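Next up: a single chain in structure tokens, the form predicted alone.
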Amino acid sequence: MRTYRMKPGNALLTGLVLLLGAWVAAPVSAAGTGTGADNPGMKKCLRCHDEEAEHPVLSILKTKHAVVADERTPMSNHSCTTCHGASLAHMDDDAAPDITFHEKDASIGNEVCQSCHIGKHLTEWQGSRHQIENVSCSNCHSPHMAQDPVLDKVSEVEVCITCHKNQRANLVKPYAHPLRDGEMSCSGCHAPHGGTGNSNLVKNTVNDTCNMCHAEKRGPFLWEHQPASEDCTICHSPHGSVHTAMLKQRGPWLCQTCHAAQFHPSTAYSGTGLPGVNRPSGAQQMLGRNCLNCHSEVHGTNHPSGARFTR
């Protein structure tokens, strides 16, 4: 019998070759390699919830809850159950799962999640307004779902106006912030899970949260508008506005709000003595940007002669 020797740089191509094709012939799951699709206790809850169920869960095996390799998931553990609760009577009957995280303590719920999630970003979450409010996890997160909506900037804000009512109707104002457009997101100024600052500002105080875009109104100016310096929703509503740059009123009227007499005649600008009147004295204050024609640095200026934020 002749006998063949193989070279060594032949029987190491041909190890690779045997290698490759054991990857390839192995079984994957549903979801991909590492995911819990054959876990003996998922496989039991996909026995009703499939992607026809009235709540399907399939979807799951796309995130990271399902990873088996990390022993942190749920499904390196008892899959549907680490969440869930043995939930036996569910499995038996049409009874619930022993938790839902809808129940009407959000805190049942929430401490399963927060038993995983305990990062920097939950340390202000108790005493926070959601938790104060009773807000679920689930109110707001859908683990389940391969991308969690409120953890994309475009789709987030769909997810917080299903509750603020206020903000839905103030975004679609003529003049707004765009977070309806994508370029925002609600939690570019607001932490959802807790924060120093009042309405849950990811900064101490509004101006400080503002600052962080409109670095250009920050200051220090020689001559500082109070207002302005002080609180930025004092004249702009931030989620929206009819009038320009997102005012509360239009000028003249909201500087006469604080600006009654000082170096201008004491009556208020009613609107009379346009243009096409007999006396048009009115329209220099007016017209155009009204107040801001003359003082056109209202947030502050450094000029010399900016006293009257007029340059």
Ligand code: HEC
The other form holds:
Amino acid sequence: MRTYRMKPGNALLTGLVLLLGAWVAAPVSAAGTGTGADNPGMKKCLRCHDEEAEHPVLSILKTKHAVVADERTPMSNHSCTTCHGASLAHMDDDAAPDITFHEKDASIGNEVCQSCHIGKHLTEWQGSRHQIENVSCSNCHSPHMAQDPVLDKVSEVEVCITCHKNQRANLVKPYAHPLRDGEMSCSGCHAPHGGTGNSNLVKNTVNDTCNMCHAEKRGPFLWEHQPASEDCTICHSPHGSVHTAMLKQRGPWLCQTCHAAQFHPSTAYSGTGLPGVNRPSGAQQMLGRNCLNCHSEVHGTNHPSGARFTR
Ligand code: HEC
Ligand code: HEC
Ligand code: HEC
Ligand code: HEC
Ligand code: HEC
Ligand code: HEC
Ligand code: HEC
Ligand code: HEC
Ligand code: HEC
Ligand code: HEC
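Could you give the coordinates for the form predicted together with the named molecule, as opposed to the form predicted alone above?
Complete assembly follows, chain above in first position.
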């Protein structure tokens, strides 16, 4: 159980902070860009909560939520209590604030955020997988931090993989999207607040999502390769793979999961025909880019003689 009794000594400090707060805040608010530190809804909380407390909270004053001149923000209204509730019992007794944002039922805290954040980014939230799974806005967002980590490409990924262990493991495989260096983030492909497509993809289909960035694979091609126009993830693992180009399997086996009984031998190729000291003859289907040695345009082609994707 968490206790909400103040540590002795904090109050002394608080008096100081309040004095300081009033001194700093007054001239700034007059300019219309203040922090709201003089807001009555905040003063009563700052008796105990400051940067010295067990859980420092005042960095919120550096965020968009604290732009007093913007009358839509919490700090321009009732300040702390806009989000945490009046919390009268909390201030006098050893009782929790009205809203802590780690209630078992995430919707309690979410409703507070959604009292202001409706529409725009959040039209798909209701009924999204995260909403159904009791994930809260504050599981991803940290309104008390000067820079909300989930709004930054590099640190966003860190936030997501605290829960998504599979993706955490895939990310470090030798072939993966450049998610670790901030070139792109999970939300390059996924809409974190829910989307109309499967797996909360940004676009309705996998291919529409991939082709936002890989436009050269979009087609339409004169000669389409059916799986490529159907779903890129038939051959690629977008979260990372041990095979080059994030392929799900190495060629020729990748190709032979579908092409086992056609023009070429109907049995799966093996390593036995490989060239070596004692094995001068090799199967071209096994070497280097294997099937791709000849069928290089596996995503589709517009070449007049390209029905077999050879150019
Ligand atoms: C009499 C001192 C006191 C006052 C006044 C006070 N708090 Fe607290 N509060 C505490 C203590 C002690 C804790 C527990 C230690 C901590 O989290 O810093 C706490 C914890 C909290 C927590 C964390 C709760 C949790 O379980 O995670 C929130 C949120 C909170 N206070 C909000 C507020 C708000 C909002 C106000 C003003 C309306 C306020 N407090 C006024 C003493 C106080
Ligand atoms: C925009 C809504 C919002 C406002 C405004 C807000 N808080 Fe919070 N507060 C949260 C959320 C969400 C959490 C839980 C997640 C977190 O710690 O970031 C939280 C957590 C806390 C905690 C617990 C911190 C911890 O690390 O356990 C305290 C204490 C607290 N708030 C006090 C305050 C005080 C004091 C104010 C006014 C200066 C305030 N809050 C204003 C949303 C808000
Ligand atoms: C009283 C209304 C209000 C409440 C309650 C509120 N917000 Fe906000 N929030 C705003 C306003 C206004 C902005 C600034 C929007 C802008 O600049 O376009 C904002 C901005 C944000 C941003 C963008 C910050 C940035 O740096 O770009 C995030 C994320 C956010 N809020 C999340 C939350 C979360 C999570 C909660 C609940 C814990 C919450 N808000 C509660 C009004 C509110
Ligand atoms: C799964 C993590 C996650 C959850 C849960 C989540 N968000 Fe977000 N949110 C993000 C990410 C990532 C972004 C930035 C990328 C984007 O907008 O697609 C964002 C952006 C935002 C923005 C816009 C910030 C800007 O730049 O203008 C607001 C406002 C916001 N979220 C509010 C909320 C509210 C309210 C909730 C709860 C109903 C919520 N979020 C739940 C991850 C999340
Ligand atoms: C607090 C934990 C938590 C965090 C943080 C979190 N998620 Fe999730 N997410 C879940 C749970 C639980 C599910 C449902 C079970 C599953 O698919 O793993 C889920 C499901 C998903 C799904 C599948 C949706 C579907 O319809 O099948 C995607 C995509 C996803 N999350 C992306 C993200 C992204 C991107 C972020 C970071 C911006 C993120 N998540 C952050 C808990 C979380
Ligand atoms: C290049 C695009 C792309 C990126 C980047 C991406 N995903 Fe995905 N994700 C997909 C696609 C496509 C699917 C659905 C097909 C599949 O399961 O392979 C998916 C499915 C999921 C699912 C649901 C199915 C499952 O495997 O559990 C979760 C959860 C998920 N992604 C989380 C994440 C997280 C977290 C990140 C960031 C670390 C991330 N994704 C980055 C494309 C992407
Ligand atoms: C937000 C942009 C974006 C989206 C969406 C996207 N990618 Fe990528 N993709 C990249 C970037 C950036 C690279 C790295 C390019 C580089 O290193 O030259 C990349 C690289 C790749 C590579 C090549 C890796 C290699 O070894 O050459 C494959 C395969 C790939 N993506 C497949 C996909 C698939 C499949 C999807 C859809 C599920 C997808 N991408 C969605 C940006 C994106
Ligand atoms: C039939 C299996 C298959 C499908 C389906 C497929 N790919 Fe590929 N992809 C490959 C193979 C094999 C390579 C490796 C090519 C090489 O080594 O030259 C590759 C390479 C790539 C590359 C990196 C090299 C390059 O050519 O740019 C990207 C990017 C890529 N694929 C994106 C996509 C996208 C986007 C889709 C969906 C529209 C898709 N792939 C569907 C098999 C496939
Ligand atoms: C998911 C199954 C699948 C995978 C994996 C796959 N293909 Fe295909 N491929 C097809 C289908 C379906 C067709 C269309 C067959 C038809 O029209 O008779 C096709 C057509 C072709 C054709 C043209 C055949 C013709 O008759 O014109 C070639 C060549 C080909 N694929 C090569 C490859 C190569 C090389 C790979 C591995 C990189 C590969 N395929 C992976 C399903 C697959
Ligand atoms: C040495 C070059 C070469 C290699 C390596 C190769 N192919 Fe072919 N493939 C061809 C030629 C040539 C054709 C016939 C083209 C034509 O008739 O236009 C063909 C035709 C095909 C066809 C169409 C068959 C049909 O019945 O019409 C498929 C499917 C195919 N190859 C798949 C594969 C797969 C899968 C691999 C790897 C296991 C592979 N190829 C490796 C040269 C090659």
